[in-house]
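The chain below stands alone and is given in structure tokens; this is the form predicted alone.
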Amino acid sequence: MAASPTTKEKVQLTDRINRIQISPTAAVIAEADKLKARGVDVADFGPGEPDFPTPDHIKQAAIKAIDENKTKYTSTAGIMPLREAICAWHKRELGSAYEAKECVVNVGGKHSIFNLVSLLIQNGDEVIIPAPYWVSYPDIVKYAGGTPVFVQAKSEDGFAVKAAAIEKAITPKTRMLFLNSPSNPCGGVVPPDEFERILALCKKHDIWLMSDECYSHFTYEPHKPYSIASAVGAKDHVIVIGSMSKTFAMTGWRIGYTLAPEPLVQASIKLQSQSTSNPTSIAQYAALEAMRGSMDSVPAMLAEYARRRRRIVDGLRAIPGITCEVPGGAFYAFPNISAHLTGPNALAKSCTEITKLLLDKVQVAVVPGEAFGAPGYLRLSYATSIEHIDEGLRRLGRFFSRAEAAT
């Protein structure tokens, strides 16, 4: 008698879900609120979030929807004053120019760009990545069905991709370039005038531009915040992604838009009420209090993540075997550890490997280069104190000097 087959055997997934992975980052985050659950004490290095609470006035916008029972089903772009905040708010911070049905309001930044290549990527489309690159772009790009082609980025360029570079990966199939400045996972900031030169090769060849702003407002000088819709005759191939989750300490409340040409967020609205319907009500109350209040958050937590930033830096590149270039924006640490993958003295063949080992030995949570498609690497978040910054410094020391790494 034949054995009856098991529930993970009956279960037949589609070929675009077997086409992705879960998010690394996600998967790293997992094993390490594993260890806390069991009162392990981790030197956590893996959230991409900021540590600051959402701002008072924030929150109190949010508490305000509730007593005024605005918790019932919006429109499914969003409510029309957030829409139009959002727009207002781009023009004076970045100097667009869009309205209101150029705008439509999504459930976090990951989301915005799951509908946009959902309306734009067909079987065959090519989607031209810089790498490193955010964890979640190729996954995206290839459940739609289409083809990441990355284009690397140096590290002698602070991690700027360049549009010489984009160029020689051009081809007939490519319908669309992602571009994120500041960049998760290396802080790579692109300079205004070399992302004019990329948006006119992409007006050239027909290329759309999507640009992904979520961490527009936090650049380190000399770099200040940046988008490419603010240049002449911009629109017509551009697409902004911005989120509330970075700059206002916002990202348990999912809220995200698109700025585009109208067709597309008329597209974007179609799927939308096909999938999540409207973002949740109260979070767009509070999230228009973001767009029209007060900012003063912004640079406080700014000027930390400098301090921050300079702290870890130094000392990584006081561990003998590593290098690391100084992020230009965001605030993740992209150090190189490529000198202890190699040699009769490896610690592993890969980051892969070295993040596991991390964890075990000395319980530092971090991501592994490979998840960006930057192997010899490794993304370490300071968006956590300068204590836990010092205390994780210390444990990666020890293991690097082979100090705990062999035991």
Ligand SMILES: Cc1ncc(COP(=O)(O)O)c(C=O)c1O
Second form
Amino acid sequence: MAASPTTKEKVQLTDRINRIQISPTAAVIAEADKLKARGVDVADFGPGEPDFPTPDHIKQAAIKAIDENKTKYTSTAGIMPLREAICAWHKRELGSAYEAKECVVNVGGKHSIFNLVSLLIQNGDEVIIPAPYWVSYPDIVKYAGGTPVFVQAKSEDGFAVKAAAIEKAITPKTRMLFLNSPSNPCGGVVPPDEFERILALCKKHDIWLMSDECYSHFTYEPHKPYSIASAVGAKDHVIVIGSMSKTFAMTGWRIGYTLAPEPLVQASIKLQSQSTSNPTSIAQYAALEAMRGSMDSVPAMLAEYARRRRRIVDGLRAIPGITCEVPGGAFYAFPNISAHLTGPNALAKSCTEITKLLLDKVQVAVVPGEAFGAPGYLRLSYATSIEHIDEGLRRLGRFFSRAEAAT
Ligand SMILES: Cc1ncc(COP(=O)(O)O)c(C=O)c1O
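Please give the corresponding structure for the form predicted together with the named molecule, as opposed to the form predicted alone shown earlier.
Now the complete complex, all chains and molecules, led by this one.
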């Protein structure tokens, strides 16, 4: 008698879900968490989230919303005061000119991007994605049936992609360009004049420019927070993706937003009405306070990130065989370790292998560059304490000096 099929064999998944993989950053975090659960002291540079608590005034606004029973469905697009406050905040902070009808509140910035790509991308469409890229971009595009087209940003340009490189990748099938400045994973910041050249290209070829501004307020001198939506005549081709997650240390609250031409916003609301419905009511009231209340926590966090950035970059550069650019924004160091991947003394063949060894031998959690389209690199989040950074650097020093790698 033939063996009956296992549950795995019986489950017939769609082509679209089989086209994508689980987020590699989530995979690293899961491995590190397993070790931590066993009581192992992990130097964890994995998570891409602020280690600061959500500011108190924002938490209080959520508590007040619960006490006032603001715990029911809201309008699908988000409460009107929040849509208005987001537009006012973006205007004040980044110089744009959106109205509430051009704003929809989503369940985090990732959801905003997922919705937009679902609205605009279908089989055969190409989406230009500068590499190194945020892990979710290619999979969101593939899920919608599109094809990601990668354009390399160079380390000697501070990982800021150039208009000239993008132009070479444009074809008649190009529908959209993703731009994330400051960028995850490498902290690249595209200067305003280059951004405007890129926008001019998008206009010329009638391509959507999706500006992912999740890290807009974590830019280090001489860079300043900037939105391409503030450029003259930008609004017809620009879609802004914003998020409360990083700026206000609100990753778990799941509030992001889209600023875009009204028909696109309407379509995003339609999709949301048949999928998530409104983002959590309580989190919306917290976000409303984030948009209207004091922003004092933001420069305080930035100053601390700047201190950690110096420490981690200096520490990494002191390890033989490692080079590291100074990131212009966000909170990630992106060292190049390719010297340790070749020659008779190579520690491993890939960064994915190095990542496993680091966790195994010295209990350091990092994300391999392959996850971001950047073999030879590692991503280390420095949204963690200086003491933690120092301990992690000591362990990395031991590992890369071969003191513990081969044991
Ligand atoms: C570049 C980038 N965009 C968007 C997001 C989405 O953030 P959220 O969904 O928490 O708003 C992240 C989160 O890590 C990110 O790094």
